[in-house]
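Next up: just one chain, as structure tokens, the form predicted on its own.
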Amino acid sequence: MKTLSNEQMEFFRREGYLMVPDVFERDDLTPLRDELTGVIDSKARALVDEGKLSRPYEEEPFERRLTRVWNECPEIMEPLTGKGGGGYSGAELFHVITHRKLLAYIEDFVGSEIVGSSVYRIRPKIPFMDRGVVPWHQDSGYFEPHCDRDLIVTVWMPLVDATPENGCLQVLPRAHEGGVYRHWTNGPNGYLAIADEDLPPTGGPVTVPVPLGGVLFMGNCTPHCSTPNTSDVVRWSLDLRYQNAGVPNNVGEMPEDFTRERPTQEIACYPPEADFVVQSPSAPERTVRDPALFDQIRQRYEHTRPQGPQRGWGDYGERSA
């Protein structure tokens, strides 16, 4: 298995991000692309039967089919992004999250005891879709403040070549060293946002294209944003998160049992969604190896969601520059 060089680790520590272009072979991701095609096909045909869609657009390739359906019926997104919860949790997504090629890199960042940190997303960015543009933020802005000093690694990986034209990410190098900056709720497109006046002074943003098979690794304090898709293809991507098992998590906890009446170190970094053990040499029986179990764990939190972090961020519309 490939692992990170000393130079790559030093770059990540210094800059707050690292793009590795060849974590996967392109064919490694074909099963997930095929599985998502099946989800779209099933939903599209159901929408045709319900009279909401003129045709299923089965002749369109993976990179364009979702756009054609979505332009007629935005309801096509529901099985992919959910209705407020984690969204899609199919078997091939699980196989990517737990893929040995990826975990070999994750182990370099967080050690051998690895927890899949609760937020794992499929993100299809339709061309010119406003909500596909995500403002500047840090992942820690969404997490519990007692986790600010812990490393939670974000894995951002496209299922197509991610380019400046179709909406790859931008990062602010070295800004992670300043801790968590002020965020605002209800920012552009409804997201949590760091306002321009709150961004740290740096040498400016870096645009990070990522080829299919590549991964952009970021720390939870690395400011980043998602740029517009001005192309004619869907910018499909995943964002996954990993942490050492010693970082607060909710592994094995039922959502209805959550309470804040406990020591902070026992409160997961993001309580509304489920963490699970990805790798544990010390207790291999705790490792989740069955995609059906992954889906079951995920769905528990789809219907009962503990209260999220309360960081006291103000409203974006009420700020004064």
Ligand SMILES: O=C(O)CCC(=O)C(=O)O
The other form holds:
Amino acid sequence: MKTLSNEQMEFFRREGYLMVPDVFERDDLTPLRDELTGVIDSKARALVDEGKLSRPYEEEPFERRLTRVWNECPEIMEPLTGKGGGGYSGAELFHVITHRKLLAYIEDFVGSEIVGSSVYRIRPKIPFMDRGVVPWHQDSGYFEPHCDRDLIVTVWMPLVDATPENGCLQVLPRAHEGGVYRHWTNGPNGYLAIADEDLPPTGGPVTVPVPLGGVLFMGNCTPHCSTPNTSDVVRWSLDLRYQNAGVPNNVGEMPEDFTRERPTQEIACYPPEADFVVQSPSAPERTVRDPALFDQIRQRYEHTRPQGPQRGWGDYGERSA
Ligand SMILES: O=C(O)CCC(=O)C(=O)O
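Please give the corresponding structure for the form predicted in complex with the ligand, as opposed to the form predicted on its own shown earlier.
Next comes the full complex, and the chain you just saw is listed first.
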């Protein structure tokens, strides 16, 4: 049985994105919000003990506490984002990634054999934080080029209502069929970026507010960017990615066994982090069901990271405008 209507699927194929406001009930996301509150609480208390933070700000709600702590001590971010991105692999995050309500949509996009892409992030966008503003890019700009024609669906979902004021995303509709545009490394705020002059002349960007419980689905070739948070709340969000099991991946592989001396199709779309099976009717025993195993699989890649894609993008500072 299909979860997406024909109209929704047609919209996604034509426009390159689809916002569904009610994939989850708002309460479905409370356990993850609570888990993240616990992570912030422990780290804040540890920072107080180390003399780096004046107090833990426990009276502040989920939407505001991180700002108060971060203003005094940016180290608070480490357990959420890791030192080099990625990092967090808590049980409630796993429960969201593998939630049956979400997978019902994913199945319509990529089929029933589903691999959770290694590239997923938690992004707490603090008000006015520079790094929260992400320039135009396609996710494929970060991936191996042999995956450009495969579909890797991005699930962008806020843990608060995401609005134009607190920095929801913008997408460029109908620009996903033109392949991967030229990107530059070290763009604004250090990110990979498509320069404005290289963006295709479609009808212009669309700003996509998403309520708590909603999801913005995008393809890996959909240009998108993230706007400034000019509000007084943290714009918490997750970006998760899924692909069909036939798309190159590193399921079951140890990072130290990675080598580029193998057929391209056997190189994962993003080698530095761990892919995992989230649904497999043909081999159910391969499905990761235990949050502790998910954490273990992720942790393997924390210390040994295979080299990332080498796409040969030039440096943003050296482009001729
Ligand atoms: O969440 C954001 O602000 C940026 C997300 C993004 O650009 C991405 O997931 O590729």
